[in-house]
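Given as structure tokens, the chain that follows is alone and in the form predicted alone.
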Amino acid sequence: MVSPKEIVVRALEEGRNKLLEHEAYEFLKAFDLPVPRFGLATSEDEAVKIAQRVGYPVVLKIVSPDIVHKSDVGGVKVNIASDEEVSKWFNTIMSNVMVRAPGARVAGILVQEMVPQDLEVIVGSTRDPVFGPVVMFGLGGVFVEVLKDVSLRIVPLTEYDAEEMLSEIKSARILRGYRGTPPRDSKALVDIILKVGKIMESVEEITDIDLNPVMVFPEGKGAKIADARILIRRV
């Protein structure tokens, strides 16, 4: 198995400042943070092989190192229900991709868990030039985009500092349960945020994380990571 620094040194060897997504699953799953199922295919057959053993409905993406913007190119598509569907999409995205990027490298195709919709949240953390590394709390959405509602907290946290980063947003309320929706699992938040602290600390070669969004599931369910971004750097 393949630790996480060697994750961030084969990206850092190929020139670049990201992890790729099937990369960034790799190395937030070694930190025990909850990531959907999932994996790298190449080929029409493995996708259908990856999508059997994830279980449907799953999501494509297409991964490469020099597309952005993933669905501008068609290189999405999400609520994929058969395997015939699998072998259909594999084929368009790649199609797509060929003929709206023409020239970016493409490493394959990611199959991951399509993660059920819920209530969405965010946890990302950068290093601040002053400060050093700073983790963030926000709801998703409007929440984050338009009210700019988040906390923030300086690296290293305690479980008090995660738990307050939760209550001290504008929005708490929804999040313990808000007209007839059911409070939600705090603890699993408090575990990701403090666990996105910890690879701050250890690993300096990541400058940002942005795990947006997370879904958020009501109290005793837990949480899971639907998508991720990681950037890098020497050191």
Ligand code: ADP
Given for the second form:
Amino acid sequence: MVSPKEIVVRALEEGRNKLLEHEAYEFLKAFDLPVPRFGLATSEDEAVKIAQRVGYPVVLKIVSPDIVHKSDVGGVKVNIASDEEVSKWFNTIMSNVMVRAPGARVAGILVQEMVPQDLEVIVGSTRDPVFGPVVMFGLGGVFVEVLKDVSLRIVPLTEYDAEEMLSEIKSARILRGYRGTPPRDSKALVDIILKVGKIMESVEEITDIDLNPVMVFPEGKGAKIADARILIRRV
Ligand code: ADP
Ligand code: MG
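The form predicted alone done, now the form predicted in complex with the named molecule:
What follows is the whole complex; the chain from before opens it.
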């Protein structure tokens, strides 16, 4: 296994300022963050083998440094349930991309465990020119995009900081559970927030981390990162 630092250095050497999706998952996994099981396939047969190892249902996604919105070019297929479907969709995605994003470089197709739908939250971080790394937390979708209901803290973070970040957003009640909805696993979220802070402290090349969405399951059942964007720079 390559070290997280090597993943970043290699991407920089290739002239990129962004980790590819499978590199981002590998990086996060090295910090013991909860990422779905995955593998990168460069052939139909390999995709099937990875899917069997990951376990059905799986998601297939195009991996390309030149494609930002994968769904827009027919580059994502969720909820694939059999070997036959993996083969079929591997080829369909490849031809979709050739037609709708001609000339895009393709690193392969990510075969990923399907994360069950649950409460979506966002954990992110960026480097502020004055304050240094700042970590952000909020509930996904309209809560962040429309209501801007987020909490922020400057790194380094204590466990208490992370707990406060969860409780001080206006929509905190949704996290705690209300009417028939269960309380979600806040411990798992505190852990993710603290680790994101640690990464920003220890890996200077990273400028931005965007975990969006993180699926949070009911108390005791953890959380899982369903999409990750990591931006890098030379230091
Ligand atoms: P893009 O935003 O580039 O189109 P995403 O990786 O965000 O591609 O995938 C598109 C959508 O597919 C996500 O917003 C999510 O709803 C769904 N999805 C992607 N990966 C998974 C996964 N591992 N498990 C469940 N749903 C997923
Ligand atoms: Mg997305």
